[in-house]
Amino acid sequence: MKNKDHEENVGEIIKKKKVAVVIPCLNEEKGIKKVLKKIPPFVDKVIVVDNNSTDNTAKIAKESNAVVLFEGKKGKGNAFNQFMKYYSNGFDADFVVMLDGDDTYDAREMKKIVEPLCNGSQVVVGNRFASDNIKGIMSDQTYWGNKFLTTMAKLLYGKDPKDVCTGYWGFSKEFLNKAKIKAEGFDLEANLFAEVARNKLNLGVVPINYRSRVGESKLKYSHGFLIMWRLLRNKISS
């Protein structure tokens, strides 16, 4: 009964909150429609940031009633910063959830991300390593590379994100108003985590499912070094 009461309380809190979703996208026409179809009904607005795509990503997003922003300079960090400009210019939301447009993260699990925000976490990360089939999706190099970077983040910042490179995040107003994001590319998540630690905010971690992406991957092994450098750089500058 206690758990059921808790679920009802969280549900009532979510109804009273304005929840937005941001999806940075570069050539994700094969995945974005799947993602948008799974957005939960409690979400008030979806913002897709088209990162200079050459396919129909923006067209499909508009047809699905998403707000589409354009960022001409490629890079996930640049796309997120385009959203931050939109946010700081009058867009208001109590909580913002970020996920990718390739359908690796299940938008139907979004309540898992939002619930800790309702309970006081200022930032929430979805932990892919809790997924039973993670090793069947990631190569050994990617799996252990992600594990290494997460361990490094924990040692440097004294907080354990469990999965520092995850693309499924939840943000409170407090975080969005304080965060300074300088990352331009796939070092975005490392920058986000460093800002959580710098601002001494509460970090929630929840298990999520993870699956193979739809469409072509943009990740390269060199991005691992970029992420490592961002973790070190932000620690030194703080």
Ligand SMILES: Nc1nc2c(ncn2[C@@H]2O[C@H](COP(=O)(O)OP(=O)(O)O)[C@@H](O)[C@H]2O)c(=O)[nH]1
The other form holds:
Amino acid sequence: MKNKDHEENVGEIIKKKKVAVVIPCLNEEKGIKKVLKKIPPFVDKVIVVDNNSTDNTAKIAKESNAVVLFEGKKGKGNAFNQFMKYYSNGFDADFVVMLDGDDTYDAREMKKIVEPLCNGSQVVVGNRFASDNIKGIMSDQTYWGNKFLTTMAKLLYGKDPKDVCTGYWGFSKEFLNKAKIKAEGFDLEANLFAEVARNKLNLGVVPINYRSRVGESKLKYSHGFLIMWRLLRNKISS
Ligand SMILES: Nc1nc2c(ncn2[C@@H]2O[C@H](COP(=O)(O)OP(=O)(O)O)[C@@H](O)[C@H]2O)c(=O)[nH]1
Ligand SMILES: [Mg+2]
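Beyond the form predicted on its own, can we have the form predicted together with the named molecule?
Below: every chain and molecule of the assembly, starting with the one above.
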């Protein structure tokens, strides 16, 4: 009974909050269509940040009533910073959820990310390692690379993100008002985590499901070094 009351309470809180979703997207016409169909009804606004996709990503997003922001410089970090500019120029939201446009993260699970924000977490990460059959989805190299980067993040920052490279994040206003993101590309998530630590914010970790992507990944193994460097340089400069 207590749990049920709590569930209802969180549902009520979510309804009263303004929740926005940001999706960095480059040539994800197949994925974005699926993701947008799964966005839960409590979400007030969806923002897709496009980098001159050569396919129908922007068109599909606009047709679904998403705000489409344009970023000229390639990279997921640059796309996120374009959203940060939009946010600091007056776009108001209590909570912002970020996920990929490739349908690897389940938009229907978004409540799992928002719930800890309602309960006081200032940032939330979705942990893909809790997903069934994760080793069947990620190659061994990707799996162990992600494990290694997460251990490095934990050792350097004294805080355990469980999955530092996850693409499913939830942000509070406190975080969005304080975070300074220098990452231009796939070091974005490492930078987000470093900013949680630098600003001494509390981090919630929730188990999520993860599936194979639609379309082609832009991530290369060499990006592992970029992520390592981001973890190190932010630690050194903090
Ligand atoms: N706007 C924008 N989005 C990007 C860029 N690079 C990657 N993304 C998006 O960032 C998300 C994560 O990229 P993805 O290729 O799925 O990487 P992976 O999840 O690590 O395999 C996807 O939604 C991509 O479309 C970029 O240069 N610009
Ligand atoms: Mg992806």
